[in-house]
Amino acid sequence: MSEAAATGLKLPPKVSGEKPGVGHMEAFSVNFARFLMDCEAECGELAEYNMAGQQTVLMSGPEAQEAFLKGLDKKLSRAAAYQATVPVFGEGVIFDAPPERMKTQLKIQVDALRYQNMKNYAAIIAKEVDDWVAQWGDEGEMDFLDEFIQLTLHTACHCLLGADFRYKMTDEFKRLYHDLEKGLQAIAFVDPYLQQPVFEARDKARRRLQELISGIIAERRANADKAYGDALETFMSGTYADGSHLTDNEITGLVIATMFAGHHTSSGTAAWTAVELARQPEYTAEVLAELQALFGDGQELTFESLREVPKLEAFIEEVLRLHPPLVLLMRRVIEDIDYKGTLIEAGKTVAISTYGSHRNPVYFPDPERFDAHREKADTKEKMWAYIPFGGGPHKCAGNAFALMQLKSIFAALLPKYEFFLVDAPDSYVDDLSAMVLKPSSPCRLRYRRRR
């Protein structure tokens, strides 16, 4: 007798399509989102699909994703759905750290994050978009998916990393941390250790990493009396239960691990704001003459004004509503889970789609429409089918950080210059070859500054 038999509880739905020893995983690689999407479609509220072997269980909708990213926190582990994370976070840290000290380490990054040093950030980020723009003239065009991905890591850097860190930056760098961002491709959610290019590549950026990120740890600790006001400050001051300090690798580790959360998606939600600004005139009219209110007389760009921009606030919402930055979230079963008289159980992975989420016709009518008017997600229905940067007690640290980086880059940058299309509007897609979603390359628009 079945488990579920002997429970009296149900399976869940199988998604149809299985091929012998891969499951579903070619279609899941040739566009995942849509997979998903057809997934709920074909099986509703729950439905099991196979990863080359590991079975998954996406669970859709307001009520299931609930459940997913709050109710059932004691029977799932993000830790051992995001093994992929390992060799690019390095080990020890975050989810191959043990409890304790994964929490202590999660803890010490939210604390990165605080008020105190978010209110620096604006100014600094504005600096950085006046930098970026003093080249630019009065007129050209650019690929700017490649500029944004440029600015948003001068940004992050600076931000969270200091100014030291941010003007030793160099090309090597640059090029370190996209070698880390390629290692995190679909196939090493199944397995991260595979012997292909892509993942040597992704260890030997790790390595240098360390030693860059070491030599700067190195200089501060000479200079002890030096205050900074930055991520990194945090991290070495931090400590564990024990008193102890965190290790050069482990620094390292959430060094990489905040600026993914402050660059690896900010840079695509950044380029598709342009590319909607560019898009939608009759919503940029609004924003520009909320911005022109507000700073119009050269007042700066501070943390607290950034408070007072809500049209730039619910663009920017639309933009994460159709282009959710993080199209999937994952989660192992630890213990049998009993959803609804469906049994899921322990062993199995469950999985959320934020993408198929915000594009639920019930929460969102018309939802590939681009509706910068949309009511706010206030409603307990809603706001569980609003997951951008996913919710409950684990949702993404970097979401405050994130979203004030991108008011204030274009708080700065919109009323200094005006964006078009280059490109047919329907040519302007998103790239869903790898877990964070960006707009398809190239990502070509024209700039022209205001007069």
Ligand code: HEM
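Positions refer to the first chain, counted from 1. These numbers were taken from a predicted model, which means no experiment stands behind them. Rigid core (definition): largest C-alpha set, two forms, superposition within 1.5 Å. First, how it differs from the form predicted in complex with this ligand.
- After superposition on the rigid core, the Cα atom of Gly137 is displaced by less than 2 Å between these two forms.
- With the core held fixed, Pro361 shows a CA shift below 2 Å between these two forms.
- With a cut-off of 2 Å and the rigid core superposed, Asp203 has a Cα displacement that reaches or exceeds the cut-off between these two forms.
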Second form
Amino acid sequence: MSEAAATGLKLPPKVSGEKPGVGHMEAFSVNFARFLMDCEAECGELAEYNMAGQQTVLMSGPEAQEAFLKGLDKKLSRAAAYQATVPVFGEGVIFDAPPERMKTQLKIQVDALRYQNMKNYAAIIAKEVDDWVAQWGDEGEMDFLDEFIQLTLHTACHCLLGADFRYKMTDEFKRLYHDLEKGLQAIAFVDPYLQQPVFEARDKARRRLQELISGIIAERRANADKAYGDALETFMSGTYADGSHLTDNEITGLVIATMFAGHHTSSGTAAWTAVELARQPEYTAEVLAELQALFGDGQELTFESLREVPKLEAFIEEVLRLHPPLVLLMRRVIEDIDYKGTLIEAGKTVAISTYGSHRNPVYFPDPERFDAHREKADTKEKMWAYIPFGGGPHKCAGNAFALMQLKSIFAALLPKYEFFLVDAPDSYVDDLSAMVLKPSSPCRLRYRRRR
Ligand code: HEM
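I have the form predicted on its own already, so could you send the form predicted in complex with this ligand?
First the chain shown before, then all remaining chains and molecules of the complex.
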């Protein structure tokens, strides 16, 4: 008798079309966001698919998504689902740290991203945007995805590691970061320790980055009185319960983990925001009027002044609904779960899709239409249906930072420049070829200085 029959529980319905050996891998690889929507359409709230042997249960709808996101770490493990990150973040860091140490590391990471440093970050981002725009002419054409990848790398280096690092070492950092990123390709989720040139390059880059960061740490320890107001300062001052500080390896790991969580999520959203501003003139006019009323008299863009921009916020929220950068969130089941009479067995993976959830017509009528006037998430169901930043105990630690950065960029750009699509409006589509969603390339826009 099967375990499910013995417990009187059902098993999750299986998605059709499984192929020997690979399961649903091919359909998933074509367009995983669409594949996940088809799984829900076929099977409903729970849908089991097969990723080359790894049984995965997609949980859909606000109730199931709430259960997933609030899932106790005891039953659902992120660490087991994200082991590919271990050689990148480093041994003993986050998903490789014992639970109590991991909890403290995540708390220190949240501290660095939320409270004490936010005003400094707003000033840094405003300066980086000004320096970038200073190179523009009165009009021109650029690939805005490429531009935002550069800009957000600069803001991230500056906010995480300070001005010295940003201006002296960004070029070397870019190369190292690139090698680390390549170390997180699909094969790493099968075995991140295979003998492969990409993994050798990843390990070399990880060692070199730690050397660079250790150099700054040593310099700062020698100048202990100086204040920096960046994330590195918070990482260096954080302590474990026994009073000991994070090691250089752990600090380097937190820097990398923060970059990975924040960089492409921000650059993709910024690029999509620029495209939608060019594509949605009615809403753009409202956002512009709001910004001109607030900042028209030359008022500085600060953390405080950026708090009250509801039209711009609603616009960005709609961008994040249609184009959520993290489409698929995953956990490994480490203890059997009884979800409303269905058994989800230990060893399986569970997943939710932000992309599918944001297109549920019950909560978002006419879901494919860009509508910056949608009602806010005012009910519990809607709250768990709109999840670009996840939710529960592991909700995005950088959401306040991300929103502040996006508001800061567009509050600086929009009153100065108009944006136009270069290509046909429908040719700007979601690119799902990597784990983080972004606009398809080239993402060309034309800009013209406002008169
Ligand atoms: C538009 C931009 C962003 C989006 C849509 C986004 C989305 C998310 C989501 C959905 C999660 C939850 C993942 C899960 O539950 O498995 C997450 C986690 C996280 N994000 Fe973001 N993120 C963004 C920007 C940032 C930025 C800029 C940073 C840092 C500077 C950041 C740092 C983090 C961290 C550290 C976590 C892990 C939190 C934890 O494990 O407790 N994110 N993000």
